[in-house]
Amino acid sequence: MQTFEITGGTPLLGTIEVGGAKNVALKLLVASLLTDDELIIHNVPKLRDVLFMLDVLKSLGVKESFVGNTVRIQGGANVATTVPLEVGARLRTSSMVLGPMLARFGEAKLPNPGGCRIGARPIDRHIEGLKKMGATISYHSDDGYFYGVAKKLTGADITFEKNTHTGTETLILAAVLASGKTILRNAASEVEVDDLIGFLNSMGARIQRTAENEITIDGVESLHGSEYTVMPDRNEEVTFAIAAVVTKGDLTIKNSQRNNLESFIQKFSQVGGGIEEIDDKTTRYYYKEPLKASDIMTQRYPGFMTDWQAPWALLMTQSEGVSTLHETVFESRFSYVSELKKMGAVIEFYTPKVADPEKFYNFNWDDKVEGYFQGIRITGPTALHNAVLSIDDLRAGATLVLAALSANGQSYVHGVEQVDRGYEKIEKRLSRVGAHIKRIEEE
């Protein structure tokens, strides 16, 4: 276990380069199960989750080399079809190997996936889709494994009851080698999905968006090798943009993704955040004036992302007035609230008025835990002070790091392995722009 020791109160000033998108890189690595040929993938971030995914693939017999930020990876025709419990249970996206293994090898056995515990995050939408494509899948509670077999996956017309990012990608990865046409309706529309589609098409797949929230995949007999560069991580850009403002600093972001951040940039500008477009791939974010309150509701793309709501809550602790945040994607994503309150933040839970919550929310309503709320009210501005903090999930972790950087005094943030899941060498990158942060080993 490791801890960040952070002394706050110093404006962050300078330039930070955004790395490759974790939520793309993981899925591109899984595609190694779909071909005998080597794949060369550039701009892969060296993150805890990426290394875990490589462990999953290596446990199946996939060969890889990770030099700098380039991965050379090759599956082959004789990989294993069982993911060991101690490997697969560490990472939620390990479930994504299920589709490719059924499509190519006709069987798969993998443990109930682990990883970041944000709400229930069920994989039932993935399972139901694969069953419609002809797979037989059962879960054995005695050993914690999913068992899947498929003589041959066939194309199907699949409508997701709730929008699902990972479910969409799982079925795309299965459908590329299935027999016939697969249509995914109410499919995820995120740009990260488009990057996966672009990569698979470069391998010989036939995938296209045929209507709003609709993806059509014409199955092919085989895929070939490819060389591809992962898109920059827009979640990193949002994190650093907010870091600039909450520390009253000025950061220039390279590999900027402004075209994919319209909903964030609109709200950021409305509350008084400073932004300057330097060129197509460079954006300056800076503190320019006291911030205004806002009302935010998380939504599917191109709306305000659920991954942004925790750092946005921190931003609103520095805004004048009462702000609200309404979480609609997950049923439990306010774990950071108690930690921010330790630092003096004024936050209270509330229940937003929704006519038909079962249909309105994107999570399975039956998974809602009694006593959990979907909304918070934040009163600001509040001068945050130092505290001893604990991290529960990735985005909450990044938020607490930023909170400590903006607070007066010295804070300790425990559980930084969660931050390592999504940010490469974050303490070194922040140190270069003036942060007083160091990693220490817990005894």
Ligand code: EPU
The other form holds:
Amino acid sequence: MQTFEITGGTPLLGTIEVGGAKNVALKLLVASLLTDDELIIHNVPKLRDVLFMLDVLKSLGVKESFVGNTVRIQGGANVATTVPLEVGARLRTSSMVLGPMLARFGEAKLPNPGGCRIGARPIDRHIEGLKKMGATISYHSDDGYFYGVAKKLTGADITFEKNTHTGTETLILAAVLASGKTILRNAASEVEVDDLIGFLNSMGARIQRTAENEITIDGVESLHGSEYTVMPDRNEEVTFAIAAVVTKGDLTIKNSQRNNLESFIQKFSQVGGGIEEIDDKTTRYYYKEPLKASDIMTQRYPGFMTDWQAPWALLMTQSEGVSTLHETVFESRFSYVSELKKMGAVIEFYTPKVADPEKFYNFNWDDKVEGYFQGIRITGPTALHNAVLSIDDLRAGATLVLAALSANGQSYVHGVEQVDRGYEKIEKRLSRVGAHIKRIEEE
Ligand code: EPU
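For comparison with the form predicted alone, would you give the structure of this protein in the form predicted together with the ligand?
Starting with the chain above, the whole complex follows.
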């Protein structure tokens, strides 16, 4: 286990570059199962989840090299179709190989990705869609594996009852090689899905967004190699913007993408965050004035993303008045609350009033665990103080690092591996803009 030793209270100042989007890179790697040819993918962040995904693909026989931030990857015609439990279990997204395997090889054996620290996260919507395309998929509880077979996937008209980001992508990855047309309705609208579509189209796929939340895929016989650059990571930009303000600092972000962050930028400006457009790809975020409270509800794109609610909660601990945060996508994404409270934050849970929660929330209502809340109320501002903190999920982890940087005194943040899942060399990048942060190995 590794720990960050952080001495807070110093404003972060300078320029920081956003890396490639984790939630795109992972899916582009999976696309290597769709072709015999080599794929060259640039701007791939070297982080734990990406390395885990490469391990999954290597265990199937895929060849890869990862130099700098460029991955060269080649699946070939003879990859295995069983994901070993020990590699599959480390990464939920490993389940996304299901679509390409069924489309190209007609079979797949995959360990159940199971729940994770932000909720149950089943893949029932992925499976239902693949079944509509002609696959037979069954779950064997004795060995914990999904078994899938498909003679030939065929295009289908599929409506997702509720939104699913990776579910949409899994079905796209299957439909590109299915026979005929697939229409995905109520499909995810995240810009990361568009980057995957751009990549697959560059490999010869025929995918279009045909209406709001509708994607049409005309299956093709085969796909070819391609060279592509992953879009920058929106979640990193939000993390650094909030880091600037909570440390009363001033950060200039390179590889910025304001167009894809409208819902964040609107709220950020409303609460008094300083923002300056330097050029198309550069944005300055800075502490300008005392912050105001806000009410936020997480939503699918183009709404306020669930991935931003943890750092936003930290921002609200520094705001004047009472703020609320209503999480609607995952049933359990407030693990950081107890840790922020250790630092002096004033946060209480509450149950937002919702007419028909079963329909309203994006998670399956059956997965709701007794005692978990969907809302928090934060009263600020509170000067945070140092503490010993534990991280148990990625975005919560990044938030606690920022909290420790903003607090007076020395903090210890345990479970750094969670942050490494989504941020490449975060302590090095933060040190360059003035953070006092050191990684220490624990016995
Ligand atoms: N859900 C189901 N059944 C399904 C699919 C989803 O019940 O078959 C539920 C989930 O449990 C969740 C909700 O529906 O409560 C939404 O899930 P979705 O499928 O949209 O999320 P995801 O695809 O699992 C991706 C990102 C997340 C990001 C969400 C929302 C990747 C690898 N992950 O997750 O990113 O928060 O979309 O945009 O793309 C992160 O980077 O830290 C992260 C968690």
